[in-house]
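Taking the form predicted on its own, here's one chain by itself in C-alpha cells.
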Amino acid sequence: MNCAIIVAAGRSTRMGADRDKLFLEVAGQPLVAHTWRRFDRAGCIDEIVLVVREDKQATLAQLAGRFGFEKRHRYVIGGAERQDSVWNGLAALSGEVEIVAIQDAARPCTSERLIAATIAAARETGAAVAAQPVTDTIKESADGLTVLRTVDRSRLWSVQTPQTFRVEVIRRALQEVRRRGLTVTDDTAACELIEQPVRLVVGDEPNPKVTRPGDIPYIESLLKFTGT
C-alpha cells in the first residue's frame, strides 16, 4: 500500500505580507488543491495524509468538497519544524502502508509519471527523490557580495518533491535526527545520517516550487497549460 503525505503547515514566510501561498489563487483554483488533486487522481497513490496548521483544518476540509476529491484521506497537525510535521504525518499512517511519498503542498505540478518512478526506486533501494542536475554555472561566496570561487557542478543536483521512502526507512532516519537533535530541511538528508543510498529519479516535466511571488506566474501558465 502506498500514501502520500502532503505536507501543508508551513508558514509562507518568504511570500511577504502575512500570504498564505498555499490558499493563493493560482490557474483558478487555491494552490494546494492542485497538488492535491495529483495525488488525488495517481493511480499509485491509496491515500493521502495532509499536515496543515491546526486552524487551517476546516479550510481544507472545504476544499475536499468544493473539488471532489474522493481518495481516502485525513488531517495531521503540523509541527514546530518540517521534520516534526512529517514525523506527525508518519504517525498517522496506516498500518498496511508499505511506501510513503512526502510531497510539498506548494508544488503544484508534479506528474503521476515522477510520483509513480520515485515510488518504484523507493521500492527497490529503500528511498529516492525527485531531482535534476545543476545546469546553472554555481558560485559559493564568503560575504554574499562577492565571487569567492567556482564550484563544480558535474555532481551537483537539485532536489526536489516527492521524496519517495519504504516506511521503516524514513522512521529510522528521523529518529535518528531526533536522536541527535539536528534540523533538516530535506527528508533525503536524514537517510545520509543512516548512511541510507537515497536513488535520484529524474522527471522529464518541470516540477517547481512557490516559494517567492515572482514564481507564481510561471507556475500559472504551467498549470493552464497542462489543463489542471
Second form
There are 2 protein chains.
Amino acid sequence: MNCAIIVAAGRSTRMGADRDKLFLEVAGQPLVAHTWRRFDRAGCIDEIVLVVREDKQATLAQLAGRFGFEKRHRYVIGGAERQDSVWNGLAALSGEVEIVAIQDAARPCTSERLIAATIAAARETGAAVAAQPVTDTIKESADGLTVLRTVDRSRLWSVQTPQTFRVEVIRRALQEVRRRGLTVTDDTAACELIEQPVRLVVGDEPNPKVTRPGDIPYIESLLKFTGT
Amino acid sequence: MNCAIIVAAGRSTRMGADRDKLFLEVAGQPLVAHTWRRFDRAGCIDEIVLVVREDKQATLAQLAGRFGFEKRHRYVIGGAERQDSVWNGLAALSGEVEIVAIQDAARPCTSERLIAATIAAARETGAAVAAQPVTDTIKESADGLTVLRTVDRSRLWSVQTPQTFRVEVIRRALQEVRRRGLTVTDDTAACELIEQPVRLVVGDEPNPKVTRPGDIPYIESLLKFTGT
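Okay, that's the form predicted on its own, but what's the structure of the form predicted in complex with a further copy of the same chain?
Expanding to the full complex; the earlier chain stays at the top.
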C-alpha cells in the first residue's frame, strides 16, 4: 500500500508576517487544496496523512468537504521542525503501508506521473526524490559579496518533492537524525546518514514550491495551464 | 560612458527545432524587444550594441522602428560561441566607453535598478554580476542517477545578467580565454582566469531567462505584472 504524507505545518516565514501561505487563494483555490487534489486523484496513492498545525485542522476538514476530496485521509499535528512533522506523520501510518511519498503542501503542481515514478524508484532502491538538473550558472561565494569560483553545474540537481521511501528506510533514517540531535533540510538528507542510496527522478513538468510572494504569479499561470 | 552589449546571436537549441526564441511573441511582443526596451529606457546606459546573427539584422532594425527605440545603437555579427559574440561586441565599442553591461537577449525582465547597481559595482571593483542566492535544496550526483551528497547551498549563487565590467577588464579576461583556447559559460568565469574579483549584485525582482518553452508562461506573467 502507498501512502502520501502532505506536510502542511510550516511557518511560512518568508511570506511576510501573519500569512499562512497554504491558505492563500491561488488560481481561485487555497494553495493546499491544489496540492491535496493532486494526491486525492492520483491512482497510485491509497491514503493521505495531512500534517497540520493544531489550529488549522478544522479549516482543512472544511476544504475536504468544499472540494470533495474522497480518498481516505487523516490529520496529524506537526512538530517543531519539518523532520518532527514527518516523524509524526510516519507514526500515524497503518501497518500495511510499504511506500510513503512525502510532499510539501506548498508544491501544488506535482503531477501524478511524477508521484508514480518516485514510488516505482523507491520500491526498487528504498529512496527516491523528484529532481531537476540545475540549469543556471552557479558561483560559489564564501562571503556573499565576491565570487570564489564557478561551480560545475553538471553535477548539481535541485530537489523537490515528493521524496518517496520504503517506510522502514525513512523511519530508520529519521531515527538516526534524532539520535544524533541533527536538523536536516529534507528527508533524503536523512538517508545520507544511514548510507541509503537515493535515486534521482527527473520530472518533465515544472514542480515549483511557493516560498515567497513573488512565486505566486508563476504558479498561478502553471495551475491555469495544467488545470486545477 | 556606459554601454550595453545585448547578446542575441544564440542558437536556441533547447527551444526545439527551427525556433529562434528571441522572436517568439511574449506578452504581445518579440522577446528580444522586451529586453532591448529595458536598456533603451535605462538612464544609466548611453549606447547599445546588439550582437546578432547575420540573417537577423534586418528583422531587428524593423523592431527598432516598430517599437520606437531611440537610444543610439549598432549591430555586430556574432561568433561561434557566446564568448566570441561578446568579443565581437567589445571590438565595436567606441573609445570613450568605460563600463560595459553584457546582457542575455533572452532575459527580458531585467530592471533599470539592477543594471545601474551592476554598473556602480563594476566601476568600484572592475567586475560585477547580477545574482540570486540559491534557495532550492541542491544535491550533487556524479552519474545523474544517485545522490552523492547534499551541497551547502548557503555558499551558492545563481548568476544572471547583466554581467558588467570596466572595459579593459573584460577585454583582458577574454583575451586570456582565447589565448588558452578555453570555452567559458559566462563572462565572469573569464575574470576568474585573470584573478579579477567579481562582485555579486543581488536583485530584488525576478530576472529569469527564457531557456525552454516551459519558461514562457512565467515570464509572460512577470512582463504583464511589471509592465512591458
